[in-house]
Amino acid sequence: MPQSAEKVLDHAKLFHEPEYQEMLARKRDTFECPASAEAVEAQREYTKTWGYREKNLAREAAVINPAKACQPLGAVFAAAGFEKTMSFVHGSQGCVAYYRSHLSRHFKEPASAVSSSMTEDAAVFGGLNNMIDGLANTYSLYEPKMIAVSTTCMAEVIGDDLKSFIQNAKKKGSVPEEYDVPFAHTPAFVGSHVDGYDNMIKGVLDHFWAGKERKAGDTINIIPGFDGFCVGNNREYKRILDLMGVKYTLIQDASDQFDTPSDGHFRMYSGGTTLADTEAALNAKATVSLQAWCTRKTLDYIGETGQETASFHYPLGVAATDELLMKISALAGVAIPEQLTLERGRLIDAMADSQAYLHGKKYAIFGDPDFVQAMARFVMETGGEPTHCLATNGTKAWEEEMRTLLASSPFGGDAKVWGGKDLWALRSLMLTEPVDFLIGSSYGKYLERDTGTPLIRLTFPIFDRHHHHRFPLVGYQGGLRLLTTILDKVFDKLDRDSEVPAKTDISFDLTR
């Protein structure tokens, strides 16, 4: 046997052993009704053609590998950003296992969430009893300060009413009457994780603000948005705001929750926006969203309270950070400190130093609408061309904003915007109109393999690399990290393209 106590192989190498290769061959021949190698190769070549691309892009009845997740995932992430809050998903246990695993695989940290464990009987008769028992168990076992309730498909299809269910559970004594149980309906069969994030943030704010009179103060609320880089990015936001001397509340701060230390003490809850600060945020002078497309309902709700609102699209690079800092400066009535001006200059200097290697590079970018918009803008700042910009959860309005952005730069002239398309469609786009680099999540590794296009992992989820999320991408300092990450891939490709002795190593440079 290839595996023994003295010889333990990783699964990647284990299945290369002769015994497993023979087993896989028998399985293929016996059960998979394989086509001939020639037929498979012919079909593979056909999927690279413009003819197949037209059929692929015309698809309406099937979605293949969408670059999005479902609403409850966003709600679970949102809940993780509040003080000692347990996310309670009203629905099936298997769904909640997916949300927890998705977050824990990205952050390499435990992602706590509980389920009402609805099964067939609840699907027929409703999940009230599951809610009553589930809230009681959550309250007594995990001792949270707040339980944030969201829903899965099952609860939404049968029409369970969260507000009345929670009220009934309180009457039954599951939790005290005054206990905080905000909720949001998050049907997984519409929208995406960014909508779930939006719905949950709005639900939390409405829970604390409803029926209260606003007394305007001078604090600025900051909503980061759904961000797989929240650990590094939120800390960078706070550093910048502290340098500026701004009084602020970061609403939904999951940076500590997904970055707990190994010191012998397990922390089910860590950090997060305090419930007192969340309630007091009603009295802020203004609220600024750093990801407009995943806070649309929330900003509308906040605007109705009389607060001024402003929104941005994930501040990556020079111009986007400039705009954010100038807005914060105007809202708070403070100056932008010299240290941030120096950081800006250093980022511009670094971009100029590397201009020769970045100018004219073509990119395919996929991910959430705010990320794609921000990354396309940064790429154009470096002289690159965002050839394909795809967001499965991008709307028609997002497409229009993207076209306006791309038209603002000579580097966006040939770019195309693809809202509502999936990664199988992106494969056709990249095979028919090749690019130099692909920017997105770990799911792009299959596109990298099929098209030979190097993947730069810069957005959620990143499963197959570790600790990227611990470093910021936003602001001027984050811009340096972003620039370096892209450049490393550029130089790696240059080295691979010139590494064969006496054939391609004509210019295998040591100095670049």
Partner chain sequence: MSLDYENDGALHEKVIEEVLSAYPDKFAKRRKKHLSVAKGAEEGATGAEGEDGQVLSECDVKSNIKSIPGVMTVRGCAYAGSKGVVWGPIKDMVHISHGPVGCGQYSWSQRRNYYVGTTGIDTFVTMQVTSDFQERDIVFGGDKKLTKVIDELEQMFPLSHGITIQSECPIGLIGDDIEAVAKKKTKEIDKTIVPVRCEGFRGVSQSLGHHIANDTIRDWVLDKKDNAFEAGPYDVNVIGDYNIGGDAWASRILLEEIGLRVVGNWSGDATLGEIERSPKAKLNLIHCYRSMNYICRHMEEKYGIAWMEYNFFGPSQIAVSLRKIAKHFGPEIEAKAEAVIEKYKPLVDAVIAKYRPRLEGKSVMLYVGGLRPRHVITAYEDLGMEIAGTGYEFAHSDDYQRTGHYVRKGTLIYDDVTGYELEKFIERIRPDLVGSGIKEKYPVQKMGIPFRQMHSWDYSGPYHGYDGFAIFARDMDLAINNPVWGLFDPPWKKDEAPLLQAAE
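Rigid core: the largest C-alpha set superposing within 1.5 Å between the two forms. Quick caveat, the model's predicted, so the values are computed rather than measured. Numbering follows the first chain given and starts at 1. Compared with the form predicted in complex with the partner chain:
- When each C-alpha is placed with whichever rigid part superposes it better, His106 ends up alongside Ala280 in the two-part motion between the two forms.
- A rigid-body turn of 21° separates the smaller part from the larger between the two forms.
What's the form predicted in complex with the partner chain like, now that we've got the form predicted on its own?
Nothing else is written out below except the one chain.
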């Protein structure tokens, strides 16, 4: 009997025990009708070939292991960045259970959102009554200061019109007439979660700004974009902006919402951009988006108000941070303080100390478009080569920008850009053109297993490691974390490759 009270074995060890191994072999041989071991081995080998890769990359309809989610997830994340705001997703209720779970599994935090719980009758008659009842219930039970409405694909397919529905609900007294109910249509069959983010931010701004006269002031709006590292990153943005003495409004700040303390009380709402600040942001001098692909429509909309706009692709590493600081410095008319110059120097110092271990390393990078762009840039700054750059939600325009970026450095010479491709395609790419490291989300762990390439988890979602998102990756300080995370994997790999006593451990060096 493998189990004992003294040393309880759970799944990680229990099923390795002979009793279970024998049972599973018996199951397979007697009952499963499996493919033969030879056929499995032959197919496994075949998937490593260029022939398989060709077919894999030629797929036009089947999507296998995509690295993207749907619009409403982005909208729910966006709404979480505003003061005491409840996300209300109009449509089927299962979707909302999924967004909440998805966000909770990454942040290890509560994720609140409600659904209008539409079912078959609503599919026939429309979901107006669900909106009327739903808003009333959310308002009384959860006492939010604002309810941000988005849609599941069900409501989009049947064509429910949020604007008129919300007006109707207000007339019926679900919420007071002057109560804030911004909305965004977020069809799951268009774009991805980064577009849902974009649509919700635009919806919120339009709700507060529409019909108002802009009086140009001197603050700068900063929109961080969809960011699973918002907890660490937003605080780092704020620290930098405070150091620079800039007057700013962070539009959409979920850093406190997804990082509430354990002190005996559950806070359904915490932090976020205040509604007053959101409204006043119309009068800003300029708006800076830190993730351009997350804010395409929003920036166009803001541009139309007469504000200056600027956008970046997630400020990872040296040059990207330099550019951001210089732009903010120019927009706000402030100098870049000595403190930040010092931090820059420290990051460069660290990079110089470690350059020998990074120079010439090859990477596969996947994630959202802005992340991949930023990461490829940082990798090249360390002398690495971003061999495969893949974004399932990357567009043709993204591919173009990526090619320009890669062409700007000798380290990007052999790199390829894969917009719209999924992680099953990346499997073929990595098996035919191997790399040293894989950078992405937890979904990459299957690629790590199948290709033997160590995975460095640096982007959303990270389900199987804890708390990474609490530390910033952006700016010079964040750059240190980024650098160290990559280096840890490099050194761990060196150690793993040299740990067999009397065989490979000649290189098991104490100092590296």
